[in-house]
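Single chain ahead, written as structure tokens, the form predicted alone.
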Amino acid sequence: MERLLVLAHTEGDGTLGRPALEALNAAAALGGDLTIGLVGEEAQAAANQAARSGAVRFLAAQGPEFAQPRYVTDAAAAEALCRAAQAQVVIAPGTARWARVLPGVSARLDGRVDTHVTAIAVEAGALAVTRWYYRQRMEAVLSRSRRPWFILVDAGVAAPWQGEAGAARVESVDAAIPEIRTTVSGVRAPRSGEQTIRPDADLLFVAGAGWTKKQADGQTHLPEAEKLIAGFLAATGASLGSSKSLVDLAGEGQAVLSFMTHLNQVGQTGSTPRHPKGLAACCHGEEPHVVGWRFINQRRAINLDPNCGWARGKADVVYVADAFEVIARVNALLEERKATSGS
């Protein structure tokens, strides 16, 4: 089996996260001589943490200048790594971190790189990835002989590695930075209890923008559908998604939400996220947005068109209903079992 390198940056507590987790469990299914190497400011827990993974060699490249995501200081961490290792094939999960900079490291060594990869397999004694192409409506098997071989595994398509902590020997790399002309001033994130992107939920909830119709009165209900959209996600700790033309009207100062952004959308031009269950609630199951269910393994919607999309055979199930009554219900049940449950 070919030298592998599974590339990782670490958390803000020094650790590991899901994502290089998948990819360590990925690349460790392969066989073979398995060097990890890792990014940030410091990576000896990172390391510890996968010491019985089956690595032979831990590398990093450490400090505080890699505590932060930075096109500059990544590629230099990556491409000391990748020499150090004497990679063949690098395997990096797919964050927005590593998905910006790997494909410049591959070209600064003469070598190719595949994305948004969802299985990595031997076949015929040679590796080969599988992938979709072409807004996920088709999916190719491919393979290469060209070395070195990155490979962006995209997060929730393998099973995080699972082991116990151990004492793993890290060998440091230096890393050749150019001028570092980029500064991290801070960081915004959502007020507590704001974050609707929630990726190991076990349920997706998609609005759409029937939010913003005018209802049965003849009159729009924009405050009432942020509390109970809000309501329902606080309740069941989903994730939230939208349909691009609600995200659009966002993007006009019409936000149902006041926490919707681009980032939520779902579909052809969004995420295609992997949820066990999904519920798209004022949608109407156009194929562009339905394309970013292909993953979702349960698919239920709540639309008054008996004739909708989603009736089409592009859900499990349809309630033909108002969703503003539905979550309003469901909401109430939710908070009627919380007080009998004392949780």
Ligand SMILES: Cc1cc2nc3c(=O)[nH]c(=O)nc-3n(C[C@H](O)[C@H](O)[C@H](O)COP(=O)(O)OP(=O)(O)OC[C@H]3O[C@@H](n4cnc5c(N)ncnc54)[C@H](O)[C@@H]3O)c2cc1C
Contents of the next structure:
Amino acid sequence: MERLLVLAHTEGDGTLGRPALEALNAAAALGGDLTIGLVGEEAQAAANQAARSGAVRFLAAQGPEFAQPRYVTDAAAAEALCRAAQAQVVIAPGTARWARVLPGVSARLDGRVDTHVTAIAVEAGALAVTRWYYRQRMEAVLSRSRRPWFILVDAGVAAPWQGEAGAARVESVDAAIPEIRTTVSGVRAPRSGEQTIRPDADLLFVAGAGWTKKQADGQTHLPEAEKLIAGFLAATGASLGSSKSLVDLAGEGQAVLSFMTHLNQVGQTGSTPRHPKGLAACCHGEEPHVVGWRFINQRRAINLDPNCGWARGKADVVYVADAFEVIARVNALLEERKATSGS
Amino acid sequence: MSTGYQIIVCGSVVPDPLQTLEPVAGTGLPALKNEMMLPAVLDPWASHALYEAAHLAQAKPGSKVWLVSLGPKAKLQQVMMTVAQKAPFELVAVDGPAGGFVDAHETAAALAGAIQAIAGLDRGRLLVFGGWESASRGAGATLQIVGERLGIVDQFQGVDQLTVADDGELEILERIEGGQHQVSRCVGPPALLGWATGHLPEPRNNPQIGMTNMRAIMPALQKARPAKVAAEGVVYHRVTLPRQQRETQVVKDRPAGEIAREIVDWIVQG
Ligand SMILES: Cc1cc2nc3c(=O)[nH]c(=O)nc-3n(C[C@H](O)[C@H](O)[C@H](O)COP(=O)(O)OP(=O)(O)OC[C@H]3O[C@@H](n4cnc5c(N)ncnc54)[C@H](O)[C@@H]3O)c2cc1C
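Could you give the coordinates for the form predicted together with the ligand, as opposed to the form predicted alone above?
To see the whole picture, the full complex is given below, headed by that same chain.
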């Protein structure tokens, strides 16, 4: 087996997050000698967390300058760790922090990179990765001869590594940092302050532009739509997705759903979230939208139109019905369940 | 800033998202069936980058926008007919494949070369823009590599907002996990921004801008240098379409209450 390095950054509390543990598990499954390279303000806690993962070496670029997710410092840290480990294959979680920087680091080391990887295996004796092309419309399995090969694994494709913490011996690695011209000043939540994107939810609820359209009575019912959707999200803990049409309306200054932004958009030019179940309401199910459902296993839709895209092989069940009416009743039933279960 | 920015937008063509795509095993790299026949559009996230660039250039007098595109010349020409009407820019065209199976490193090398060949670039005014991921390879890797080749280490990805302060400092909002934005401040150019959706709607077609642009675009296309980009050292074992259609059960004429019950049962079951 080749020299493997798992690159992980610590979370705000100094530990390894779930995506890092997933990447670690994916790497450990390949066998061979594994080095873990850590980046963060303080790496000991993270190293201890993975002490029994079978890793033979723990390297760390640590210090206050590595607390912030920022290209210049993260690139320097990752470069130094890869050089110290003489890594041939580098496996890292596809977090926003690593996605920003590791393709650049692969260029610095004259290597190659594959991102959004959904599986790593050995194919015809060679390491091979699986990833999607054309926004989740076709899947390819490929190998590379060039090293170092950076592989960024998408969140949720491997189980997280689990094991007891131990005491790891951490070797500090010096990273040469050029002038720092960027400061990270914080994190901003969506405008409304309401956190509607919940990557860990079991259910994705997608709202489409139909919620804003004139209904059977010739009127639009925006306040009601907003109340129903908010009620549904509160009762189910679902993550909120949107079609492009709906968020574009908001962008054009029309009064739509106050808690909806482009970040909620699912599809070709939106996100491709991972949830076991998805329910779409008032969304037509057109191809550029549905490509974002690639990793939603069970799919149902509520639509007035029996010929909507969902009905044409894109969902498991389509309810031809008025979503206003159905969601109102769903909310009432969930409310009832909550009351009777006493929670 | 009296001299304004030099904004380079990297972006190329992708198949229209409403088209059905089918992979075919080519002689070298995999390709799309009838790839050259498929109608194309400017890559959506790169389009947002172009609109943001034009908007910024307008706000900062003395600024200029270039669109650097690596794609098959004929396709670029088609797509430019519409893109040229959206915003003023100068096209730098490189003739080569723009498909998803080409490697990001090779594309980036060709783009960086084309950027370096632009006369009169000033790093102190340089902003490199592009879409944070393409709708073809979807890797989110090309721009970072372009940035490395140009020696730009202030890089941002998934950008939804850029605000320039009075002193020239750039405030940048990048998408991070959980529907949030990371806020960064960068002292100024050179910087590289991979845009997500941003905040601007698609500009209306402006035939006048289109005409002005096209006067320079046609010669730029004629001048387009061929670039040999492929995916050296990559073996594609297979490229497949996902499992075919689902068996959809269409439930009609059922009272809303019953449907609601069924949905609730489905949601709460493990
Ligand atoms: C370059 C490009 C990129 C794109 N990227 C994306 C993307 O990332 N994501 C995306 O979503 N789209 C994307 N699209 C747009 C996509 O093609 C569709 O236009 C869009 O998804 C339609 O949104 P919608 O289904 O909400 O709206 P509509 O097509 O307007 O559909 C509304 C639906 O609501 C239903 N409806 C109305 N009232 C009710 C009711 N009371 N009960 C039940 N149903 C009701 C109607 O029957 C209809 O089916 C893209 C398009 C292009 C060209």
